[in-house]
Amino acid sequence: MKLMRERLGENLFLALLKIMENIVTYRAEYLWIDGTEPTAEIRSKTKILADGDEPGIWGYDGSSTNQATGDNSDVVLKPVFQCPDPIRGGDNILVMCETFLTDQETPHPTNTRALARAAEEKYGDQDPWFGLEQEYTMIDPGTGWPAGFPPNGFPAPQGPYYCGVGALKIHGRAAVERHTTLCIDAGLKISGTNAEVMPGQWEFQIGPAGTVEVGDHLWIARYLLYRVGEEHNVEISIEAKPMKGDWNGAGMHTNFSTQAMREGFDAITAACESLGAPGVPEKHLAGYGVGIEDRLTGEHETQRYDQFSYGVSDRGASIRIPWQVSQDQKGYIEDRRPNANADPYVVAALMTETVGAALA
């Protein structure tokens, strides 16, 4: 600083210092989906921008995210959605990005948002809506067991924990409330939360939202959930079957409708039939997350992974038609098969493509 003062002269140095003091900056947290297998994860890094500057194309080392080799390591980030950063506050933002090869035109092979974009471009005229129910489990990093489980032991059997109240039934509510507030402040389409069947297991819902939008909002909500886990010193797990034995797994039940389904029951039936057509269940299950066989056992409110069924008010079916939908003869369906660790872009793309083709 002294050398700069001497080289510039006192007046020019003071003028430059005044300009620098008046420059306002903000932080843009770039988010993207990595190439981790078998379950992709969200990554982030921070860019400091001058007030008035928009977050532009950036990049990162794909060899450190399972998306490139060291001799050709660059992966391009293209901002596609942004919202307020509710953790930092102020003018700071979160920036959801798609990943591209360095030609800036070819989506990276792990860019699943591109699949959702393609599905929406093809069948968006049917106005598909999604509501995703993201279940997750809070893990005590000291014991490695879900919150509420005694070290190396088990709590009372499941039953009183679902939507429960009280210190003996509920564990982690402060983190849930913090996460909910952050999602609201970010402008995400969070529509509810509840305690789930196993201690330490919770759920939040995103929607209604479109094919691409629901993935954007859910991935950012996951990011905020992991950040809340850092604050409360709990690990957030979206594993499909975090506890073996007589405990419910963790899913991402997918509520879905098109305009035709919201107007008549024939479209509801046609949607269910299309999801059970030859070869379709296998295609969907391949994109519904890791650990399908462990979770979809035919028990704990699931249909078996190798069977397909649909029915009114049946939580043991692959596809549940809510009783109100049956009564109103219009509405939506719930695909109960996706795992908690499924990629929402992939799930939304599959549902939009399959049902969209059937109703076209």
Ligand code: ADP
Second form
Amino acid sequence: MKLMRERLGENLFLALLKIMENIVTYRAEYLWIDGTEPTAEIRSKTKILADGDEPGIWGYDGSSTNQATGDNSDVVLKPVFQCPDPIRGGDNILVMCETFLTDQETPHPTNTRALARAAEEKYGDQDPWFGLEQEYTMIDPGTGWPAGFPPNGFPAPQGPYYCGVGALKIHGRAAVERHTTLCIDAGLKISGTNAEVMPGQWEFQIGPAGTVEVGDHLWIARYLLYRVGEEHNVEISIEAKPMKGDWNGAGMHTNFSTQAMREGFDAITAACESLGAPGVPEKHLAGYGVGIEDRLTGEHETQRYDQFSYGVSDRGASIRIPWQVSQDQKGYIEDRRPNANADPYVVAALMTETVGAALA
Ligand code: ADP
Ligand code: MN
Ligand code: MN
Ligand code: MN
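Rather than the form predicted alone that you just supplied, could I have the structure of the form predicted in complex with ligand ADP?
The next block holds the full complex; its first chain is the one shown before.
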């Protein structure tokens, strides 16, 4: 080694060492959902593995993520889904984990993926599909305001920004493009993106995907979005109503179908009715993200949080039946109520349970 170092010279030796290191190891970025209240966040840390080794069970300090006390702090990470790490490239991977107590069998109380798993076990034979429209806002860290808002005052009112083009209307497109490429490279089921109604606001869609799968893909897509935010020095916010006043909030419209709904309109109607049954809207809203009353005002393409309705093409309804679906007399429904800050595992579990039971 010493001889090699002398013969090659310091720089070449270190470069060679680096190459050898990369050949014999890869990195797994372990991801999990924390216990932050009122809105859970994604966390991650890196494990370096020898080539050929699988990413196994791991753990972390739950007292730093609002998931444990200091005197009993360990939370267990069990890998449940993995995909290529599109940022690091090569053989490196992202590993989505579920959190467990140290008995390794009891899901941690904040483990919402376990709810989605249970719902899928019950009603998976109906083949539920989800398409989630994740809206978000890019915040300029310098001003603390959405990208495109001047430091003092306001931009021109809403109107030209949705699906707009041009430097005065669009802010952050380079970051959006980078995020889309990363999602595709990771193999996520991203199905589209668009600029939204408020300046600095954007959307991407994940789906169609299954009850558990859609949550895995959406959480990883969020993670990649935050990473792109680091690269572009922009803070990504999924807050439901980042700007009070006459500015659109940010939602996570939830498009949903089962096999029966994709085959006939009776099942579409039955699904809508089940979502409006006594007690059901309240139960769903409780899982649709914090600040739901601030966003579901009855204005800005929403139905009020305390009213339930469904209708064809109606963007002021709780549930919209797309025009094409009423034409075809089959397809899917759009629950417009979930907030951008909702947990996709919770939303998918609720939807699968409610409609699944009605159509069983
Ligand atoms: P909007 O017109 O409300 O903006 P989008 O085009 O943004 O709708 O999103 C629609 C989502 O619905 C997409 O992710 C799409 O993949 C998904 N989708 C399409 N067909 C179905 C279906 N049968 N079941 C569930 N989701 C579906
Ligand atoms: Mn959309
Ligand atoms: Mn939208
Ligand atoms: Mn929509």
